[in-house]
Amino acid sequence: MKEQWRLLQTGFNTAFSNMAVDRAILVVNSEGKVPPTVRFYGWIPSAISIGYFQSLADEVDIRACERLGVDYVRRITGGGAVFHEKELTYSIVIPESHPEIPKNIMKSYGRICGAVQKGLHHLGIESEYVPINDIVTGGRKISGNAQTRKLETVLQHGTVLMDVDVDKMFSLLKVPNEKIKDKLITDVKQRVTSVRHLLGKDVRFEEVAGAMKIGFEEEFHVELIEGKLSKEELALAKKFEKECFSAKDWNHRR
């Protein structure tokens, strides 16, 4: 019989409730309390999540933000600044002593975007993995990825472009040399794609969301059980919200 793992689809949130919750699924998995999870959502309003190490001043444009009326994160996992709006994000929570998951991080990137790849092939779209956290189709990347290991216990969340509009990403993210803008812009066009670019139509969050589903049940030989945040998980969600996730002090911190 399959190990059943538990499957969380919480629809569209805030940047700040959407990376509280993250935190707070991996916080209750650490205790024993949740089986391992993965989770499908989305963003509203638009957001840009930064880095841990990241600065927001040097990386995002505030004022951009708040006249678009864009969210802007701090994560809790590393790499690079990240403009979410027309996607599917998911997050995987699961102890590091997993069997299914590779104690080498290298080699557990690479097995859980080996899930988002079966799942763009339900969506009729081959790709490869490209270490340490893109995936590609074509030679253009349209999943990123990043991980965090903290509690004993590992956290991983990712995109899947559904489509995606550079232009207004550029005005959000500040470039150090407005000169090279331009070439920017059109290098990072030939370089991205989505979902609906490859496919040549809008392809709903709902059946990308189940393609994913499938994806992470081949990969990882579970079944996925629709559950709900416990009692805990919400309540730790609030509060990380509104001491971290939402705080300047968090998102200004560097």
The other form holds:
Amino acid sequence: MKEQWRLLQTGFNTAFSNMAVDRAILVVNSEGKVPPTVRFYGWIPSAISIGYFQSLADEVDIRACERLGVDYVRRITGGGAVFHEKELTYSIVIPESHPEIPKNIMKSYGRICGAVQKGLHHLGIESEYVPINDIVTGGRKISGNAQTRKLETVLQHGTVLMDVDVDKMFSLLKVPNEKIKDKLITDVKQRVTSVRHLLGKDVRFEEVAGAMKIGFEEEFHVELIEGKLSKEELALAKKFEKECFSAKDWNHRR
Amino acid sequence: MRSQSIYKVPQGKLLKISVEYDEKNNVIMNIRITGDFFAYPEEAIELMETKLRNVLMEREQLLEKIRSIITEYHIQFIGVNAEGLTQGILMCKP
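Follow the form predicted on its own with the form predicted together with its partner chain, if you could.
What follows is the whole complex; the chain from before opens it.
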């Protein structure tokens, strides 16, 4: 019989809640109280997440975010700034010791990205993993990914772009050199793509989630059983949301 | 003196470093290492910033210090390395 992992479909939530839930799952999984977990979620309102090591003020135009009602949050994972709007975000939480997870961090990125690639395949999109943390199709990025390891547990989260508004994204992100902003926007437009662009039609979130579920099941030879956050995870997520992810101390710390 | 650099690590990520340094003695007083790289454990970056205080702003000294911190605290960097960090820091000098 196939190993059973938990699938969480937590719907659309704020940036603060989304990041708090991923961290809460990591903590509770590290205590052996919940199985390896794959989660699919979205962002309402739209939000920018920045990598753990990034400077908020350097990366994000906070005034523009406030004007447009876009939230911003610092992740516990490294990597770059991401504008989360029309996308599916996944997360996977699993003990480092699990036989399906390579000990080598780069190899484990490749493995988890493999699940996303298989999911894309089920939508009719062929893609390749480009180290360090991108998945591209036809040379254009469709997914960005970031992993942390804490408490002997792996948390990787990443995006599957369903549609992309590069102009809006750049109205919210700061660029190192304003003079070349227009060129940068043109370049990025040529370097990113989306499910909608590739398939030439709108695809529902549920359809992308269905394909990703199969992708993770195939890659890891498991069965994903739909479940819920435990009471402990919910309580911990509330605490992290309040004390960390929505707190100025955390978001402005670098 | 306070100074900043932006350095794209070859085959790696974008490193943004800001340094406050004592020009007379050529040593780092304060440093902030930011960017879209990865480090395991993440908290090691704060440790690195603390340990780099009072280090001479010269390639050899920086490289040696950074390498020794990486080894001592079992830090794993992805998208940046000791050479990249050293280069980024040195680029803060006029």
